[in-house]
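Shown next as structure tokens: one chain only, the form predicted alone.
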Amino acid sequence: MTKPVIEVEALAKSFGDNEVLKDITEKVEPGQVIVVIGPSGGGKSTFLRCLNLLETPTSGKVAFEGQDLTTLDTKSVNALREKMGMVFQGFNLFPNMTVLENIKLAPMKVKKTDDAAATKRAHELLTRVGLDDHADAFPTSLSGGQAQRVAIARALAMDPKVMLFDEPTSALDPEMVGEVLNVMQELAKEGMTMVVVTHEMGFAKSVGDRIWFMADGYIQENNTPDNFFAHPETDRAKDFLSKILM
């Protein structure tokens, strides 16, 4: 049997007296696309950030490929973080660097990839997200959808085992959402393990292997998309779906 890529056990996170995550135990298998949905303020983004220790859990365990990240020193956590690509709501591109330079930076700096190899790989990734003709452009000249596709290419440049997406389309104009979701859909088809926090229900239905419905600090349902959308089990999920699927 294959081992889970990510295992979360009794995960909790508080900010002062505010308990944002409460006793979450779940796992992500290789090649799975987990889509985390739920009302705003339910802890989804905090949960995602705990998976690579951008937020330190208050208690509990987060294991990546069998190693509990919460027990490791900063250097070891950083080494494992290289295997987890992360794409944020805001694109976080360096405005003073070209698109190509943004993608080359981490492989050259962290992995010590030489310039020629990093350049070749960056062009391959830009072709993959449909933006190689923008290689020499600066981020300020890009649309939101283009900037987010560059951000995905930049994350892929480190050859991650897992991709984490934190509401990657929520800052985009509606007509740009599709171009980003299409890239994510292709990644899923290629077998990339993904954990995606999103409000895009069409993507959740068509691409997700499992839906984790999160509200009030808990994962309240873990189900297949078909079952979750057709037969939600909890009142909280029924209420949520009634509001968004009107």
Given for the second form:
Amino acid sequence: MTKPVIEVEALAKSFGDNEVLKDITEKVEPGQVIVVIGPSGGGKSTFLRCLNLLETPTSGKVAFEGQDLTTLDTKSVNALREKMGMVFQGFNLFPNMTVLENIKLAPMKVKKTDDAAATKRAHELLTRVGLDDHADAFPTSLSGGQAQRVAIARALAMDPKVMLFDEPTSALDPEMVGEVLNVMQELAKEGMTMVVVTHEMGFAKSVGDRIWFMADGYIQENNTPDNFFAHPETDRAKDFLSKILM
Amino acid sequence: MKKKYGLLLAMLVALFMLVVPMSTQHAQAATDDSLEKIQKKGVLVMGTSPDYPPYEFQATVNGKSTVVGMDVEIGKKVAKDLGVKLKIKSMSFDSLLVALQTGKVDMVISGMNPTPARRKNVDFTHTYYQGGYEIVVNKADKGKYKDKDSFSGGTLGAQTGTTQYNAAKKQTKNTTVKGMTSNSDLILALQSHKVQGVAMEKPTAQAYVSNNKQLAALPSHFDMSSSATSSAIAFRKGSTSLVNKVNKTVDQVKKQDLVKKSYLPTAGKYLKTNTVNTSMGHYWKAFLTGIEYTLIITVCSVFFGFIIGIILALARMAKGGVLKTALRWLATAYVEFIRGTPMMVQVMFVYFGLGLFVNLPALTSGIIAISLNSGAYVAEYIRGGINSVDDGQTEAARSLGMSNGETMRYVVLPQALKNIWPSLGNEFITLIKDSSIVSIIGVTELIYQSNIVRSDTYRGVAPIVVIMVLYFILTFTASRILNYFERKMQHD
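Having seen the form predicted alone, please provide the structure of the form predicted in complex with its partner chain.
Everything in the complex follows now, all chains and molecules, and the chain you saw is the first one.
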């Protein structure tokens, strides 16, 4: 059996008195697409941010390829973080740099890739997300959908082993959701391991390998998409599904 | 004439006592090798405040602005008799005795009266000159006034910190006494009728009157003890061997009446050459030097201030263990302290206070003090700028594997800089103007140079107008340049 990419054990996180994550133990296998869904405030984003230690867990273990991140020093965490690409709801492109510079920055500064190689790779990635003609544009001139595709290209530039998506389409106008989901679907097809927090049930159903239903700080249900949407096992999930439009 | 320490001086001395308890007393207790030291060094540094013709003033000699006057002649004679070279350092009168005590100068010859209060802090030679006081008035009013008692209901001006200032305060009735730091300002006040008369040392009064047809001098009839109207040379406390040696020179000067026979006429000659050409264009070199130093101070201070500012801002934002918390507290305390004390005091503290440990030149001290000051303000701008950058930027950079430092340097700071650019520009322009404060320690920047031109030419207003225009040209050019870069940074 292959080693899991991400392993979470008894993960808990609180902000002051507020226990956001209570006790989470799950695994992500290589090539899997995990879709995390659930009501707002259920801890989905916090959970995702604990995976690459943007949030420091209060207790428990987060392991990447068998390596427990919570015991590592800052330097090693930085090194492992680059292997986990992350895409944010708000894109978080660097507004003072062009699209190309956004993508080249981390490879050049962190991996010390030379300029020519980084530029070449950036153009390849931009072509892949269909935006090579925008290479010299500044982020503010892009539409939300374009910005998010650039953000995906930027994360891919570090050649991550796993991609974390934190509600990548929530801030987009409806007509732009499709172009971003298409890029993500392509990625999944190519075998990228992905953890996606989203409200796009269609995407969850068609692309997801597993659905993790999260509420009240726990993963309430870990199921296949077909089973989850057709025969949810927990009352909490039934209740959630009954409230959303399908 | 020139009197007790100013209040500022007393404050500074008190501050030194806090910083270096006992060190000065200790030095005094040591064996007296003052004479030997000077002779070994081969240079005698004389401190003086060159705004007091004919005692000491600036004149253009062979195209160069030079300190000349009766006191300089005495200084030359003293140096010659000691077999050493004379070096003259000019600074404001209030700063002279601190400079002497902190070793910036070896002696002070500046028409200084050996008052009992001063004797507590420094050693004086025998007096070399016995003067008196006169009151300068506008010639048109000459008939109205007779002496110090004629100004009832009016205002008398006098240089602050001087004996005549205190005499005017104590020995007149119903008269307001207005103090200003330089005689050229007082004469200007007289001519613009802000004051009705200016009390000053007799030779000084005579110099002004002979150089300005609109002025006249009256006897003052101040009641003075002889020590208050005479001048002596000041040395550091405990320099007995040096004082004894110099006393021989002073006695000789007195015996041969050199002051009246030789030194005053020499000084008079410079006064004449001074008034030959008083057009501002004639002094363009002085103003150019002023601009040069103002720019040197400003540019250096902006540069170092910015670096200090970044370090302080990061220290103030440090979070974590005991060490980082201590760092944060230190940086916060520093910023609060610097913002809560006047820059002028800081400049004096660096020059005189640090001078006890390392002998820093005035320009360096000025740059250090202003950089330290500016750093505190810039730190706050930068902190604000960093806080204004969205957390998402940091998260994105960190998620790409960049370290804290790389994130700061490549992602956060460039954006913060753009956000705070207008504030930084403001600070830069403020610094161009605030650099004028270092004139008090004798750095030849614009204000200092304009004061020299004013006392050189006996023209009060023209040099002020010139530097006003020059300052405006500097600041306006700076703000244009800053705007250019601001536009270049606009991407959104």
